[in-house]
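In the block that follows, a single chain appears as structure tokens, in the form predicted alone.
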Amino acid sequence: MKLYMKYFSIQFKSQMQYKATFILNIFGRIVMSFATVASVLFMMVRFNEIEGFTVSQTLLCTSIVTMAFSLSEVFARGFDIFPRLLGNGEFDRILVRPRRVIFQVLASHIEFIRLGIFIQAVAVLCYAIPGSGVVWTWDKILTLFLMISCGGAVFFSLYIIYASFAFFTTEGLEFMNILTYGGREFGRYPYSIYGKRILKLLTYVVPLALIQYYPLLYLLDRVKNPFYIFTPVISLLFLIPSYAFFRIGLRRYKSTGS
């Protein structure tokens, strides 16, 4: 963790460098993002309810998907230019220090700018909070922080495969971002809009819903289970196949002998 620490504060020093340029970028983002919401508003304003959802309670799932896919991009951004260490053969240097290898791809690129969505995000739910019917007891706090981190998580594993595929193809595949990208956008609404074919998808292959859909049903005190509270925490199962799958394409590596 210390040695974490350095390379976060090595590369907060560097990207601060020119502090303007810094500001500037996260501001473009927090303004960027807010085209996310004004899709969702405008779809509210038409129908002003979606599957029993009303605007409040879309724009808080919004947020938490959000929130939670801008810690991955901000921690795990450097599995997400995988392929690039492997074309320029800057992974080989990784190899040969005595350091793990997902350890060293996490520490090496942190994208601070990408706070700029975190940021929105936290405005948004701020804004969605009061008007979403929820009453927050602890267990609705404790599942709102567990759908943030757990969905990093989730997020996380997902960037992971992607960089995975790069041991196979050596340039990284666009069909990912369905899952990375595409799992951002698709939940700016609860997933069960989709149909109950992509819910099971979802909840079963890539358990996305387990961070968003279900524990969105309790703090909405749509259903009382408290089993419902803790289903970010079985999506954390989801890092084990995708370490898995990182360590087959680690065993299969050849140099580029850039």
Partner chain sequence: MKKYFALFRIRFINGLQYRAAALAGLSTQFAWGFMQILAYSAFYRANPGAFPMEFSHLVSYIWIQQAFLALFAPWGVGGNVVDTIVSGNISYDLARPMDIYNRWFSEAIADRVSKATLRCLPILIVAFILPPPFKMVLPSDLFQFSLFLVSAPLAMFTVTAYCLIDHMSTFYTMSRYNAIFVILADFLAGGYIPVPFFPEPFRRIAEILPFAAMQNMPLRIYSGDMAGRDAAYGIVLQLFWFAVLLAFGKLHMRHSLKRVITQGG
Second form
Amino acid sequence: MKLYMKYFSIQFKSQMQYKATFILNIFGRIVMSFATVASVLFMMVRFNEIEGFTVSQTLLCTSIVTMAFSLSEVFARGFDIFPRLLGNGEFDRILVRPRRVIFQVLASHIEFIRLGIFIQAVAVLCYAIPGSGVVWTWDKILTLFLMISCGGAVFFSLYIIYASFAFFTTEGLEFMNILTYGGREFGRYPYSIYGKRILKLLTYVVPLALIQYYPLLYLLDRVKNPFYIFTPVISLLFLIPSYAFFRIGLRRYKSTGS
Amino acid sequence: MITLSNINKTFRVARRQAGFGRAVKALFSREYELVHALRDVSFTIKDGEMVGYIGPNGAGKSTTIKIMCGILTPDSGLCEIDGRIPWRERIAHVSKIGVVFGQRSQLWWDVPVIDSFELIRDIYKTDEKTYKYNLEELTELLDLGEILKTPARSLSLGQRMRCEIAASLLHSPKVLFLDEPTIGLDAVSKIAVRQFIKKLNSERGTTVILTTHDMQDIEALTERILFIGKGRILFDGSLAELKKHSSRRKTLTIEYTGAAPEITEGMTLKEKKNGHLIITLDPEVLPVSDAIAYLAGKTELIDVSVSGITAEEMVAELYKEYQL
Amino acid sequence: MKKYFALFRIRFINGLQYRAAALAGLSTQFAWGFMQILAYSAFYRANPGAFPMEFSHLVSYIWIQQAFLALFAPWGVGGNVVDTIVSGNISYDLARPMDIYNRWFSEAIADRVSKATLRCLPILIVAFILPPPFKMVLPSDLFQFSLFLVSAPLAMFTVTAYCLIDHMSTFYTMSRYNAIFVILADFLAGGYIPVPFFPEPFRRIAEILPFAAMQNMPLRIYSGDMAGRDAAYGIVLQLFWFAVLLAFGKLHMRHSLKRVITQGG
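Could the form predicted in complex with the partner chain be given as well, to go with the form predicted alone?
So here's everything in the complex, that chain up top.
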């Protein structure tokens, strides 16, 4: 952890070298991500509600998923650009250093400008809260916290899987976008609107619904069972297969070197 | 002590074909070919040795280096460095080695070099005393002084290479791998880097393994040469032996006035300009003194120079000999 | 003309080599379209009266959009233009006997067309054999289809001209991040949600902006959302905006090049 902070500060220092560009970029990203919010807003203004979720409740959902996603973008950037690390030899450098591989990939790329989207999502959250009808008791706050943090972990796992594929092929990684970017884009609305089958898929295979739909039901008092508070924690199990897949990929890399 | 025995490594490479029709065909089926990157590579390097590893591009140099660094696993064969198998005990192994990739940087681009050094210290868990001692010594030997406070991006190539080398030595590795450390450097920096490597090897006893295309590096630095071609070790011995092994031909350059001399047995004409003649000579057929005497008899000589083969030419000849 | 064709051929062969990329792109776009249709059908079920297009029109809109993503998207092509400018390699381009604007323009078109050719057919085939409500349908008649055939290249030209202007702003900013204009164009051209879904007055404004001349037009003409006089008017609007953006781009180019030359690159 101490070493992580060292990595953190060296990158913070270097990204702060260009303060003007940094601020401009953060601002740019905030504006950019408003397109997504605007499309949700436009749709919700027209239809008033979807599957019983109101405008504010949908925006609440949008902002939570966006926050979770942007956390993974800031902290798991190394896995997002992993094909590049393989291509430019940076990964070989990682392999000749005496620390765990995943730790190094994680620590050596922290992208602070992507916090812009997080900031924007916080703004949307603040806007959505008054109209959402949520009474913020401790259990609700805990639910919200778990949704965001575990959500970040699920997206992080997806990035690890993406990176693992990069060990096998340099092309065709685009299909993972449907899970990473798609998870965020389609997570603007509660996953239940896509039908039962998709919801099942997102519950048992890629556990995105565990950090969005189920705890959201609890947050909005649609269910009372406190089990729903902790569904995001179950989603953390997803880290295991993605880690295993990364190890398999790494073994292959060591035998082919490409 | 580094031991490699019977290391084999093959890669599968997709064949790309030219032409439109073939590109369409490749959409559905693709041909692969096996490339033998290393065949039965064996050698031993003792502690404190300095070895030059040479060979043409694609001969298997970097594959071997990668195996020794623990980045690659061979198909078969044994590799032990200080009693460890690199790819089995990666972390323990790499904390005892240093690696410099000449064309890639390990420094953080936008922060002062010293910050990078401190992070590297923490990555390697180097204790403060060792770090301080190494930093001081390296600063002095590589003349880093002011450079340490500069961000890596504003360093010249030569300055950066000195910092790269220092960065790889902060944790006092027993073995140093240098992959083309002088590539792109100007003459002054090249000499500085070479002097430093020499000192490092003789004073600290660090084992150095160096790949390069620059034969001057080899001449200046290494006693021992490993020559690899098409995945096989073709030669293992000293530079002098290699010179003996390769042809002993001499080059004779003469300047003359009057008619151009006829050449005789044992000579081959390489170049003929007005008043200039460059001749290669096989001293086994015609000794040098006889050759000069012969030429002096044929024409009026103004100047004569005799030179042996350069390392550069020798390697080129070796490539030709092995059809690399 | 011959050299532009040669350029196109190289790009196309280049694109063919990446079969896994094509396959992945295909499945991504297919899944993307599928999810979107699911979302819209949820909205349709919630309140059919509020739906501004016929549902079958929307389905065709989405499939055409996915199939021809590479033709109409304001992103994903021309990255090398930005790199050329930032890295200063533009000096090499200046040394070639080709008008730089035309060269970039045709390269971008070649890129778009070759990418789209590889990807559109499989998506279209699957979209046509899906069961309703996901099934894509043909335009109502041949006339409507020919209007689409006119509108599609115009949309591609317009978006390419727009992108080039955006890339050229790199001459001044020397930064790789001009994404705001890309997102703006994508949103207002109906890339996020079709323009008919915009509430008033946004919809009315959006429909006369240059962005309406981009993917918005051919997608709505194909699906039948815009027909007859609306479609004809739309095509005139496209011609107008394309001419404006092209003229502006060329002027901009001349101006920027002067700058490059006086600064010595």
